[in-house]
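The chain below stands alone and is given as structure tokens, in the form predicted on its own.
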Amino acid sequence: MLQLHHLPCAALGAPPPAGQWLGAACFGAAEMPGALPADLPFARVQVQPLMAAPTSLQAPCEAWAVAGPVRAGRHGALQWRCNDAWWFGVIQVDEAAAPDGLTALQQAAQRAYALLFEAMAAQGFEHLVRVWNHVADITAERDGLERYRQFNIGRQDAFLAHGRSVAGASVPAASALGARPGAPLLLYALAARRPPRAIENPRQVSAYHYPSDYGPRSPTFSRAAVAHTETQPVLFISGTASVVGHRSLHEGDAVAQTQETLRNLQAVLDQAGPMEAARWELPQLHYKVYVRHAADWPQIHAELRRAVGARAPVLALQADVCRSDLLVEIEAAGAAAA
């Protein structure tokens, strides 16, 4: 069992309906109750909900939770937990003063990337399945190269010098998206003993197949990856925008660019569904929006619900997507129907 719930995050004091907590995360800048479990892995992330007043009882967080028991521990600056089949951990790096060579992003990517697998290992954990990746200034220039492609190289260098692949069915489900300024790189990460399926777009270049305009090393991250649970398998769809091809569409449209998102989640549900002999479909899935500009969100939404309904669960975010010409990015998670 692996379930996914949005709820505000005073809840997490209380264990949820099924099972225990293994991971979670909050956002926005409430004050946390002090009820949460001391071994609970917590991911604080830096950017403003849109959805919820960001108090210490409306604050929202996206919490997952499996059958138990489950351990959990430290790595270093990693806190994580597990149970047999699952483990969730969370890191934060600092950027400081990097040698000669690195930026002061690439060598925090690299740190938290080695930090991850080492912890994963350490439990027996080898699949990393899904990663959330949030940068500070993420499409600012430093250094003379933009923060998302500083951080492109951190990562891909840890994913390397880990002996993993970099392009293929065993790279996980990814995105990459903005934090305050100033904020230290967070990621947090689900991990399993099962390998998960890659999917990818045929509407889209494979994001670790991108060409070299994008940056000196591509994006380490699959369109989407299926977990396999002991019931239905869980599919996990990577942050995802108004990209076909390789190519941002409708620049300055957000409502254009949430519709061509949604038919890329739609091209993902059809590759998914006959490789894996299961059936997902959109008003089924939980989503976390991420949105540039606030203003924006009103004509998001309503182009979000005509395409999944009223009761399909929606975090709503304000942040920067990796490309200052997008303006929406949508990611997706979801068990498979019975």
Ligand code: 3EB
The other form holds:
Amino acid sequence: MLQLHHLPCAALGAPPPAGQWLGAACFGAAEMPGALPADLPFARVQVQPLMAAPTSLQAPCEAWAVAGPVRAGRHGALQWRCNDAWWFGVIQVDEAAAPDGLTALQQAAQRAYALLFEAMAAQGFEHLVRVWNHVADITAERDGLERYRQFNIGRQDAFLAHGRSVAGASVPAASALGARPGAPLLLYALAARRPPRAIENPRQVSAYHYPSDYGPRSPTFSRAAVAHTETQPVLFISGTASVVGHRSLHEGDAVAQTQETLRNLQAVLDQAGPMEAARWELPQLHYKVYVRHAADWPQIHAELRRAVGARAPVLALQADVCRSDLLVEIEAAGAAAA
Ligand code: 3EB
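Just the form predicted on its own so far, so send over the form predicted in complex with the ligand.
Everything in the complex follows now, all chains and molecules, and the chain you saw is the first one.
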């Protein structure tokens, strides 16, 4: 069992309806709830919530529940929990002075991923399924290179240093967003014992094959990953934006970008279903929406609801997307229909 819940942070003090909490991410500047188990990996993501599901939810949380029993531990600054099938880890790394030829962010990304791979391996979890990355000032140019591009170098170097391929079927699904200026690099991730299947989007060039106009090293992520730990396969769709081929479309138009993003999400579902002999539909998924300008949210929300219906859980956050011309990014997750 792997279940995703959207709920108020404070609700994490009590166990989930079934099983145990594996890990969680909480959004916004709310105080840490006091009653949390000390060994629960918990990402405090420094982005502002715009609206949550239900609408009344303050300091919303995204939490993963699994069937028990669970174990927990630390590997340096990384905190993890796992059961027999799933592993969840959270790591935060400050950007410290780096040796010549390496930017501070590049080094921080390399360290964070190195810790992630080491901690997973130590517990017998070889397969990274889904990673969330938050990089402060993600589109700012520093030391002559955009920070997202610096992050991509460090991330890719860590994959290579740990013998992992940086293209193709074993690349995890991911999102990469901004965070409050000055916030440390933050990663949280799900890993499994069994290999997931990576899915690409035929409308888009695979990100790991982006041309060098987008930076010296390509971003290391797949468009989606399907995990095979449950009765029904579970689909994790990466952060998805108004990108067709490798280009951003509809500059300055949040509504058109949302519509293009929804076409991309549908294209990923159309690809994943037949590959898995399963069926996913937009109204059956959980969503997280990252919006660059909070004022665009009502219009983006209306477009999203038109496609996914009134009932799908949606968590909306104000965050910078990793290309300055992108106004919105949407990610999704959910088990296939039975
Ligand atoms: C894109 O399609 C939009 O670097 O991990 C989306 C999801 C994006 C993940 C990442 C970047 C990442 O290129 C940006």
